[in-house]
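In the form predicted alone, a lone chain appears below as structure tokens.
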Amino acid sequence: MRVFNIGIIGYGGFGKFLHNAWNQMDHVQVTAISDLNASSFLHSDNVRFFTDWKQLIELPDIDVIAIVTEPSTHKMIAKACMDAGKHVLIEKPLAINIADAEEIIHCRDETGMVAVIDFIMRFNPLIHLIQTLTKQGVFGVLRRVDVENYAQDEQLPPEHWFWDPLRSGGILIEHAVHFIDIVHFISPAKLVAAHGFKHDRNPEQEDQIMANVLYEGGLFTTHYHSFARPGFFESTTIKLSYDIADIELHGWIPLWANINVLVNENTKSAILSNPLFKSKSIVPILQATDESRPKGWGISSTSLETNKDEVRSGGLIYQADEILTGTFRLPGSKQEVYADCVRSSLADVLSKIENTSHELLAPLESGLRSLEVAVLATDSARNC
């Protein structure tokens, strides 16, 4: 693979994180950065700095540009980059409204440039493992997802662009799209409806919001996001309820997950053979306690007769004879996993550039789907 020259537009905290992570990659070098505060950065002989991003995209040697600016600017910058013959990696959200997102996709199609959204969760090995096991049917049908995200606002003063819906779109659009996309990635289904509720701290700060979403097949999801608590209480949990499994992921960048699943010999082997899994217990179903009926509850004469290795859920019959509990856990710290994810995201872009038949893991269409849900729920919340 040849060496690719990378430009970064927007050099805040995440832009710097990308730079540091990508510096550790072979065949990659960050050679140009644009930021309004570029004059205040420590300059390097190997990196050119610009205060005007339009100067950066005119550089003939830049191959890929990462767009890490305010969401409202994504359409303008992404289209200009692709029109200038540059491949792009766009930080979420794809845009703050559907029309802008569709314009970006149309520009990609017209120019033939490689363009992706930086949905790094798709490159998290834990998320990828759960998606794989879901597709294999190990957990049965996914019926319910509950996301609870408590974030600090100590670094977001009232005048920050984050609070301005004309610049960020609001919490669901700017932030929750990551988690909405996790649902779409793990268990794709057609959207039926999305509704929302919100709370305003004051007329300028919309600090709590919730989206309730229904998909075809009966998947219900809830996304609650709060930017209103001290950093000491910052936490994220993602609960996945399947027909025959409960999974709870922990962390904004999920590093571990508790799992409780009904298994047979084949599905048990698929889980136990994974190096990320640590078993806690394996209990035969006939020895397990069923809390759905109090002690002494009689069996109805209309109860269905089932085999001892069959479990009914959601109108389906699953073969299972044991209950397996345990933990999936990634090695490494949050920062290490996060850095690996952004490196994998860029590597995916480079693979597509070198091989047009390569299938991107986070195409722009995934950004549009997530945005559609966020926009519907945001509009509902603001109009109720």
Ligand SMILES: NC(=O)c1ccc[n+]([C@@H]2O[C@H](COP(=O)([O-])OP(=O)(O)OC[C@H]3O[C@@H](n4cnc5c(N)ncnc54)[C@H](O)[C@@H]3O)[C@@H](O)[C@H]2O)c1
Contents of the next structure:
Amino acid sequence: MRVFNIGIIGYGGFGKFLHNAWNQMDHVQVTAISDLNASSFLHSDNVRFFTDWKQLIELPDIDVIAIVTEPSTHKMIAKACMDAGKHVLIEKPLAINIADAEEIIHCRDETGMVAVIDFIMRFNPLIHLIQTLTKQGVFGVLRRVDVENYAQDEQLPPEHWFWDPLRSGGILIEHAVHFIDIVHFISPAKLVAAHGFKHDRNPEQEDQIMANVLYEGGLFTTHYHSFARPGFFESTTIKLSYDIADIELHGWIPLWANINVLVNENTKSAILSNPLFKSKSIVPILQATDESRPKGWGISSTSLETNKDEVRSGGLIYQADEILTGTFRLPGSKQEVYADCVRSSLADVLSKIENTSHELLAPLESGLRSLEVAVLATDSARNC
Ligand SMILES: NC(=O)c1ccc[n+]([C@@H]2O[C@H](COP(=O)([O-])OP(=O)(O)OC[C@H]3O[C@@H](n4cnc5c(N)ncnc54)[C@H](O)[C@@H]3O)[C@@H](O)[C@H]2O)c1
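Counterpart to the form predicted alone, namely the form predicted together with the named molecule:
Up next: the whole complex, starting with the chain shown before.
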């Protein structure tokens, strides 16, 4: 693979993180940076700096531009980059409204440039593993996802663009799209409806919001997000309830997941053979305690017949004879996993540039789909 020259527009918190992570990659060199604020630039050799991003996009040697500015600017900058013949990696959210997101997609189609959304969760090996096992049917049908995310606001003073809906779109659009996309990635299903509720700390700070979403096939999801806590007290859990498995992911960059799953010989070996898995117990279903009815409860009707190795759940019959519990855990810290994810996200763009038949993991359409859910739920919350 040849060496690719990368430009970064928007050199705040995340732009710098990308730069540091991408500096560790072969075949990649960040050679140009733009930010409105010149003092945010940390002088380094071989990197040109511009306060006007329009000068950066005119550089003939730049192959890919990462757009890491506040969300309301993504459409204008992304379109200009592609019109100038640059491939783009666009930070989430794709845009702050559907019309802008569709314009970006239209521009990609017109110009033929490679364009992706930086949905880093799709590159997290733990999310990827759960998606693969879900696709293989190891957990049965996914019925429910519940996201609880308590984020810090210490670095988000009241005047920060994050709180301005015209600049960020609000919490569901700016932030929850990551988690909405995890659902779409793990178990794609057509959207039926999305509603929302919110609470404003004061007229300028919408600091708690929730989306309730229904998909075809009976998948219910909820996304609760608050930006109100000190950083050390941040927490995120994502609970996935399938017909024959419960999974609880931990961390805003998920690093580990507890799992409780009904298995047969084949599905058991698919899980046990995974190097990330550590088993806690394997119990025959016939020996499992069933506390759904306390002792002494009368039987009101005869239960539906199933064979010894079968379990009925969600109206379906699954082959299973044991209950396996354990944990999937990624090696490495949040910092390491996060940096690996942003490297993989950029590597995906480069693979597509090198080989047009390469299938992108985070196409712009995934950004549009999660934005649609976020916009519906946000509008509903604001009209509540
Ligand atoms: N994928 C992820 O995991 C992830 C994580 C954090 C942030 N983000 C996204 O990255 C983007 C930036 O977030 P951040 O936290 O770095 O914000 P930030 O405020 O720290 O940085 C944004 C920078 O963009 C600069 N900027 C704004 N308008 C500009 C313009 N027209 N030209 C040049 N520079 C301009 C600002 O001066 C600022 O330095 C947002 O879309 C955010 O949602 C993504």
